[in-house]
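A single chain, nothing else alongside it, follows as structure tokens in the form predicted on its own.
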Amino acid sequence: MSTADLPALNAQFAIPGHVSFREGPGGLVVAMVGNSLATATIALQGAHVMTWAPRKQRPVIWLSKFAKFAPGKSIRGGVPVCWPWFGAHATEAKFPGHGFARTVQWEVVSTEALRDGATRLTFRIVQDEATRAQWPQASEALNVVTVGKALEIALVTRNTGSAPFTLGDAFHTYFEVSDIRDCRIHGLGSCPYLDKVDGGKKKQQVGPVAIGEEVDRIYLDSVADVLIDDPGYQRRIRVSKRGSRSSVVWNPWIEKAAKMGDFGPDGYLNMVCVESTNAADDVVQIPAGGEHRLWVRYSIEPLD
């Protein structure tokens, strides 16, 4: 999708008083969203929630100062999609981290504005020889993105071939913060986790999270609301999902913020990424016909 169909777009999708497409950072096609609720940013790059603020609240979604935006390159922040694995390929080395699906475009399926004042756009995934030399199963992937008062994302995999395959995704989703130092995350407290800032070795979490170095762990049997208590904005990040029994935080710190070069000196203290996922061994088997949707609600309340 290049900015040459600015003008198809917004004539077949565009919804005034919802949502309009135009020129984004680096040239990137965006879809622009603003109702009575709330407002978004949408790059077409990834189906890539960069920002999400209900009406009258500071973003909920955090972006960083220092993204880089560029055709086939991973934004810093917002909501990536892993997708149709996570983390490192099981077989091929050469192949991205978490999959393609952030960096390559998506098309606009449907945008619909919705009784209670949200908006809802729809993105499909557009696959090639490219993606598929590195993922050769019949498969539709569907982003179904919902702007209200809340964010509602839902990840759509649909085997349209005649064997089962193996899934792993996720909403690799960035949280603005006031200082992580000050916050607590909540709902993890009975879960078993693989610390991978510590080769891996599975660990059991005690009590909320609290971040003062590095993290990056994968929770098992992660499957109720993740609450991020965030005291300097006098708030609560509400995470609820369906479709995954695996959540990852993470927070890189200092040193390795500083080596990704998109942080800026500071950004690593206004963000934590709680991830819904089907990670390690929650990956998915979807069969010949199926469909799996992986779902997640994001919405604040005021701190207790």
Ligand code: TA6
Second form
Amino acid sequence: MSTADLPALNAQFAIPGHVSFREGPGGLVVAMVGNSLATATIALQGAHVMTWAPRKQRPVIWLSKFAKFAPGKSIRGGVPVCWPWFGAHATEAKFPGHGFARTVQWEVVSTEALRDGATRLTFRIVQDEATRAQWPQASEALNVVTVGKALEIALVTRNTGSAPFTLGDAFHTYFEVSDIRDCRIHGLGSCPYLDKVDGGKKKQQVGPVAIGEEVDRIYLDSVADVLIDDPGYQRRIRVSKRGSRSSVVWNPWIEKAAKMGDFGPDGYLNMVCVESTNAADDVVQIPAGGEHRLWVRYSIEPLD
Ligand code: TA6
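Next up, can you give the form predicted together with the ligand of this protein, since the form predicted on its own came first?
Everything in the complex follows now, all chains and molecules, and the chain you saw is the first one.
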């Protein structure tokens, strides 16, 4: 999808008071959502929610001020869609980490103004010979984004072939916080986790997660809501999900963030990734003709 398609895109899918399409940073085509409840921006590349803020609220989704925007380049921040694998490819080291979905074009399938004032956009991944070289499975992926007082996203994977396949997927979501050192993450207190900062060792979480160094953990048997308590912003971010049995908590901290080059000098202090995933032992098997839905709902509430 190029910016040359903008007139046709707006003619078919723009809805006054809800959504229009324009050229965004790096020449990416972006859906600009603005309704009575919230604002959001979504790049068609990766069907990537870059920003979301309920009206009169601070942004809930973090986007690096130093993010690089270019066709085929992953965007630092927002809600990257990891598909059809999470992390490194199981056998091919040269395949992109977290799959290719976040760096390829998705097409707009539909836009809707909902009765409650929210805006729903449905995107479909565009697969081609380059993606099939990495993922030959007969499949379709839709990303359904509902922008309202809450942000809901559903990643629907359909097996359109005649053989089962194994899928890893995730919403690799970056949440904006006042200062990660003051935050506490609840809802993982009884989960085992794989500690990627300590050789992938299996450990047991006890109590809320506090972050004061690089943290990169895959929490298993994680199905409950995850809560990010942020005293600086006096708010709680609630992460609800279905269709996922693992959650990743990630903050690169100082050195790793500096190495990545798109966090800026202290961006790591204002973000934390709480990722709703099907990863590691929790990847999913989709039978021929079957489908899998990974669904999340992000909302904010006052800190009690
Ligand atoms: O989900 C955590 C993680 O796998 C980290 O290990 C780190 O690699 C992060 O994702 C970011 O990956 P990216 O490919 O977006 O730079």
